[in-house]
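Next comes just one chain, in structure tokens: the form predicted alone.
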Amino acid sequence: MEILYNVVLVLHFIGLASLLGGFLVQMASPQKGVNPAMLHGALTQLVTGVILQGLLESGAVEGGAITWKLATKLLITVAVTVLAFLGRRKTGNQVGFWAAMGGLTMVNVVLAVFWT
């Protein structure tokens, strides 16, 4: 089960790279919006995060889950995913969606690293 956990964790990081990369690549661009990389990254983060939490809670892998931390991160990830869907459907100015997704993603990274 440890190998499965690690594979899902790698996929989780790939989702983060896609989401954050899609945000950062547009920093210098005059037209900012939610691109497919951001949407797919958000979905990957959400799905793999739930799987990781399930593996931790089931006891399939060693290590304790910090319930409040993961619940907070889940809420932020759901918000980012909803923003990604709304941003992809909206035509025209998407700077608000883009900025909110980037900011919330950075908050999630900080929580993952510093909240123990």
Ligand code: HEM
The other form holds:
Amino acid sequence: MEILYNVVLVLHFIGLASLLGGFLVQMASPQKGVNPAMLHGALTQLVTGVILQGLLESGAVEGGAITWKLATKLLITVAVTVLAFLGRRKTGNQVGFWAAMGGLTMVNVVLAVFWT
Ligand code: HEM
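Show the form predicted in complex with this ligand, please, the one above being the form predicted alone.
Next comes the full complex, and the chain you just saw is listed first.
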């Protein structure tokens, strides 16, 4: 199970790279919005995060889950994913959706690292 956990964790980092990369790449652009990298990154984070949480909480891998931390991250990620779908449906400059998704993603990175 350790190998499965590590593979999913790698995918979790790739999802983070896609989500945050899609956000950062638009920083200097006058037109901002939710690009495919952000949408797919959000979905990847949701799926891989829940699998990681499941593996920890079931005891399949050592380490134990910090339940409140994961619940908070899950809530934020659901919000990010909803924003991604709503933002993709709109056309034109979507700076609000872009900024909210980027900000919430960074909050999740800070929670992941500092909430021990
Ligand atoms: C935008 C969404 C997310 C971001 C940016 C994110 C970011 C991260 C980062 C940077 C790590 C590595 C932390 C470390 O190893 O010190 C991590 C690990 C992890 N994430 Fe996420 N995550 C997100 C969503 C989720 C969700 C929704 C869940 C599950 C509810 C989740 C569960 C986990 C677990 C179980 C780990 C490994 C153990 C830990 O460090 O707590 N993540 N995440």
